[in-house]
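Take a look at this single chain, the form predicted on its own, given in structure tokens.
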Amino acid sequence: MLKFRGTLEISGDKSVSHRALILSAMSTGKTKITNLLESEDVMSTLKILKKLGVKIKKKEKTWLVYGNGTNGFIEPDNPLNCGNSGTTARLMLGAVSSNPINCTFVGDASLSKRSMSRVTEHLEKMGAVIHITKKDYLPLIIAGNESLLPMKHKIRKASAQIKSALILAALNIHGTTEIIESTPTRDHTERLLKFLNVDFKLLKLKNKMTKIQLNGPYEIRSKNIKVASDPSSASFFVVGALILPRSKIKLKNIMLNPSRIAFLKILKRMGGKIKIEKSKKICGEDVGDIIVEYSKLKGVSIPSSDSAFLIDEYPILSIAATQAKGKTTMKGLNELRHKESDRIKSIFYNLKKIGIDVEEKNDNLSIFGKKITIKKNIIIKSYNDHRIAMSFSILNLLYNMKLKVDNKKCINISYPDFEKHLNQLISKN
């Protein structure tokens, strides 16, 4: 039987790669970015920044960004194509909104079904003029304005993308912008701003609420950025090592941001043998090694309060749940319906198809761990969702490669080196 053995350095973090490019473009001076994730999503952001007049080029393994400042975007000649990337669309809407330019944003068929109004409603209140398809979707046209109003924003839906879009807009707004989050979300933008010496306030309020205060406009001086390795990408190999007997691996230089490693706590609760060794800080982010070995897992209940911190890891956690003794329940998964696919549906359909007992009710998913044998090939429907494709590629290792993922190309959206890294860890001895 196959097992995982060895040491691996994962590709750069996707969330930080987007932000590193955008904030470098909004700085003054030259930025060298190393370990940038060269996935389709991140390249969508890079290409859009080039169309907005930012000079970006690659020299060996380093990306050089020549920043135009917070008010330096130039009106593009053509529509800005976000491809499949919701992060690109939402963050770039914020970034261009406080520049006096007109932009048309488009995306692929999947992205064109994902909500943009959650960002545009805030930008419109500040004074940006936006024409949006069916009040919610791409394509959309935005007329930016360097006289946007400084305001107080209350974010009702937990979303790091909404928060980051508003932060990027505020960098070129005259006056104080306040952003209040009722539920804390990923803080990569804030950490990177702190690393770049941008002066803003982060206040903790009652009931776990937070307030960010920015007093713009800012001039950001460029600083070289190294992107830490992506914990969400690491999660596939962590679960692979936990469920493949006789496995033991070490994943190096993984970002250990608390808002990104909630999945490790869940897997430890399930009985996973996981050791985390913090080592250093890279550009404001804690980094370290993760050591994982095969474990006998047990089912757990994952409360809805954890959902904001597990949004990308539910597909691979569902794979761990299939190999756990007893029942695993994941609660409050509504936000999964608005990702690259309806991930509740994608997980449910494919697990059912291979013979795993699974129940879906009121945005909750229950999976009953079960040892099964697969004798003939089964087609896994990826729904063109990279995380579904990667999750079932990991489960496939347990079932003698009988699971055939219908579209592995979609993996390039977030992790082009996935297959290469997978093969580096697979051991047949």
The other form holds:
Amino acid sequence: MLKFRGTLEISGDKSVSHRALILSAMSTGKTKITNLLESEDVMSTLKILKKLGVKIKKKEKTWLVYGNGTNGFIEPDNPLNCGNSGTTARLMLGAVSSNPINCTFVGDASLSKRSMSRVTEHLEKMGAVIHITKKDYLPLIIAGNESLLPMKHKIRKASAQIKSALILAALNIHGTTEIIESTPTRDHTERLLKFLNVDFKLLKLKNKMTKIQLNGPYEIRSKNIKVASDPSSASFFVVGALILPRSKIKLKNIMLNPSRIAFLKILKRMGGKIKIEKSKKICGEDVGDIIVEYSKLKGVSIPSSDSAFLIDEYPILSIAATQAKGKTTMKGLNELRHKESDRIKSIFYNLKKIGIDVEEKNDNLSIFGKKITIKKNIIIKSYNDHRIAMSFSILNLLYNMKLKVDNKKCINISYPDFEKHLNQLISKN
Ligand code: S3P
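What would the structure be for the form predicted in complex with shikimate-3-phosphate, rather than the form predicted on its own?
Every chain and every other molecule in the complex is listed next, the one we just looked at coming first.
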């Protein structure tokens, strides 16, 4: 039987890679970015920045970004294609909104079904003029404006992308912009801004609410950025090591931002033998190694209050749940319906297909762990969703390679080296 053995360095973090590019483009001067994730999503952001007049070049393994300042985007000649990337679309909408330019945003079929009004409703209130398909979708045209109103925004949905879009807009707004989140979300934008010495206030309010206060316009001085390794990409190998008997691995230099590693807490609660060794800080983010070995897992209940910090890891947590003793319930998953695929449906359909008992009710998902044998090939429907494809590729290792993922190409969206890294860890004896 296959097992995982050895040490691995995972590719750069996707969320930080987008932000490193955007914030260096909005800085003044040259930024060197190392360990940038060169995935399709990140390349969508990079190409859009180039179309907006930002000079970006690669020299050996380093990316050089020549920033034009917070007010430096020029009007593009062609539509800005966000491909499959929700982060690109939402963050770039915010970034261009406070520049005096017109931009058309387009995306692929999946992205064109994902909500954009969650960002544009705020930008419109500030004064951007937006023509949007069916009130919610790409393609859309935005007329940005240098005198957007400084305002107080309350964000109702737990989404780091909405918050980040508003922060990026505020960098070129004259006056005080306040952004209140009722549920805290991933905080990479704030951390990178602090690293870049941008002066803003972060206040903790009652009931875990937070307020970010920015006083624009800002001039950001460029500073070189190193991107730490992606914990969400690491999660596939963490779960692989937990479920493949006799496995033991070390994943090096992983970003340990608390808003990103909640999945490790859940897996530990399930009985996972996981050790975290914090070692340093890279550009405002804690970084360290994760050591994982095969473990007997048990089912747990995951409350909806954890969902914003587990948002990308539910597919692979579902795979862990199939091997756990008893029932695992994941609550409050509504936001999963708005990802690259409807992930509640994608997980449910594929687990049922391979013979796992799974229940779905009111956006809660219950998975009943059970030992099954798979005798003939089963096609796994990825729904062109990279995280679904990678999750079932991990489960496949346990079932003698009988699970055939229909489209492995979509993995390039977030982790082009996934297959290579998987093969590096696989050991047969
Ligand atoms: C991301 C935020 C999350 C996450 C996505 C990346 C980001 O989306 O699912 O993969 O980089 O800000 P939401 O904030 O919309 O939940």
